[in-house]
Amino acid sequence: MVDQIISKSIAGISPSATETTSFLANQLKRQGIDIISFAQGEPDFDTPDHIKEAAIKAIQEGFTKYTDVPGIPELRKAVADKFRRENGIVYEEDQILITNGGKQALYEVFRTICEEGDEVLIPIPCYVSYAEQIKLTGAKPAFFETKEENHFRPTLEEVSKSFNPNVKAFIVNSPNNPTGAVIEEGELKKIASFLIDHGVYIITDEVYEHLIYDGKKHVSVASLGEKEKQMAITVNSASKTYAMTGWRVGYAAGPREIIQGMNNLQGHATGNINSIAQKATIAALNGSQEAVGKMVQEYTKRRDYMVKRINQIEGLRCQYPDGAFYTFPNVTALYGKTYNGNRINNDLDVAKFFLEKAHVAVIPGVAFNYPDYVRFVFAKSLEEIEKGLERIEQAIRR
């Protein structure tokens, strides 16, 4: 008789809170309940036409077979050109791997460089999947807390205080999910220098690099110098920049031996990614970027409205994010309030209250290892944002 059906490594990971909340919101919608979801981080814009046309052309031309595991040469070249043009990093094509979304790229990095006994240092709040992916490698996520008064940007002091000899890698997510924080270049240089001096790899999750406001600047660690480039693995995707979430195209670039290791893993796990989506991504990277600029303009309006409106609601306090499309308000002023005999004690209770009484879905901060806050997504129409926040305000007043 088998005592345990599920392996310990799988039993030890938690489901994605964003996916779980979005699934619950969709279930309620199917029951006929009008739910406004600020839960899932997905652009509400359509994929630009020239990208869709490239995919249609690929289908019509029969480009529907297996491709090379690391991606077709034309796409790896387009990615290399993008890094040179936009980030000031020179990567050769054999230093680039095309993956099934940014998540796969991140997991393959962790799985390639980490093993049991290693630790990965992570500033929190952080993206929900980092810790669970790291656990699957046998390594341990090691968190340190950023501060709201510093706009949730990690500092060298925080990194050095949290460092220990077991740290194998450090994660930079700028702009950050869930806070939208962008690390200033000067502080990023200090942090990178400290980590490199201690032989630590720097994994940079740059999926929101183009969604930046108020004149802030995105800087890739690998662009800071040759030493930084040798210790950095740069991860990105087409999902957020080009409204291509469902196309599932990510990519990673870094030292050849690491990329080759990731390629070997991918060859046995999934093989190549979707052939048609690869052709579409070439069009995305090489084609007009006008649609990206328009999206950022619209996100700026939505961000400004959402933050101003949230700060008008009793019990909520919110900063303006530097980038991405999230706000991360503090909700502790709601603790101790009751509704229908239920007492609100934490951010999970706040998220439950918003869903049950306002029919608005948000993600509790505990999902990002940072309780007392909730995450709102402003990748929604202004009409939906206005309606959702009005519902929340009325629910709190009641």
Ligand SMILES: Cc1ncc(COP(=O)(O)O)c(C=O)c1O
Given for the second form:
Amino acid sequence: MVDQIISKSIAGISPSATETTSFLANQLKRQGIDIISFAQGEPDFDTPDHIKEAAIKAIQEGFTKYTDVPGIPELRKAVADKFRRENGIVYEEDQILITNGGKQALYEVFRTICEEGDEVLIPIPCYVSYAEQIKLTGAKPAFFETKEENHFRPTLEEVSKSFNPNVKAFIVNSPNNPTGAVIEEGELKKIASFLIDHGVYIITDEVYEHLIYDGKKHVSVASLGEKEKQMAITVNSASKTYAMTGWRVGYAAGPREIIQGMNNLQGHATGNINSIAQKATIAALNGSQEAVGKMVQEYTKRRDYMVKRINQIEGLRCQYPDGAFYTFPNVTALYGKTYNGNRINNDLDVAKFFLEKAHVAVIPGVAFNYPDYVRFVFAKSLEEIEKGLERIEQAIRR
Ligand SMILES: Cc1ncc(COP(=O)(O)O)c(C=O)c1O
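What does the same protein look like in the form predicted together with this ligand, given that the last one was the form predicted on its own?
Below is the whole assembly, all chains and molecules, this chain first.
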């Protein structure tokens, strides 16, 4: 008799909190309720036309069959050129794997280098999928807290204090989801050097590298030196930079042995990514970057407005994020307040209160392993941001 239908490893992971909240918000929308969602982490801009046109051309020319598992050579060359041009890293084409979004690249890295007994050290708050993906490999996620007073940037001191000999890999996510924190080059060098001395791989998730403000600079770990390059696996994606979330194009680059292992896994799990999306991504990487600059300008305006407005609302307090498109305000001043007989005790209750009383969706900090905060997305029009925050202010006043 089967007493457990699903495996222990699948039973051990939780659903993605961002997807659950977005699902709930969409359900309310379908009931005719006017929900403003600051939940889903994706650009509201359309994919630029020249990228769409490349995809249309690919379909018309019949480019609709299986491709090489790691991606067509032309795309891997475009990615290698991008790394040289934008990050100053020389990767050969056989060190590059095209994946189904950055998400698949991350899972394949963990699956390729981690196993039971290993730990992956993660600064929190962190992206919702790291811990669950790591658990699926049998390895253990290990966390340490970054501090608001350090703008949520991890420090060497925090890394070295939380280190133990089981740590096989460390995650750098700069700019960070959900805080927007960008690690400065000096600290990044020190952290990388400590990790390399201890034989730890650095998985560097750079999907927000272009969404960066106030003249801050993105530094890619593998560009720091030859040793760093040998120990880094760089993960990136077309999703956020080119407003291409639905196309599902990501990539990983790193040591040949690791990339080959990931490629073998991908060959059996999913095969190549969508052939048409590969052609579109060549146009994205090799074509004009003007649209990216315009989006960043627009995000800057929205960020400035959102942070200023949030700080005018009693009970919310937040800093200017360095990058990405999220603000992460502290909500503890709302604890102890009541509405309709419900007492607000934590960030989950705050998110529920915003949804029920202001019809605004946000993600509670606990989803990022960091309670007492909530995440707002500012990849929304200024009108929506204005309206949503006005509603929250009114709901709190009431
Ligand atoms: C930090 C971070 N890494 C990776 C991803 C994965 O994005 P995608 O699979 O669309 O490339 C996301 C998406 O939200 C993210 O926020």
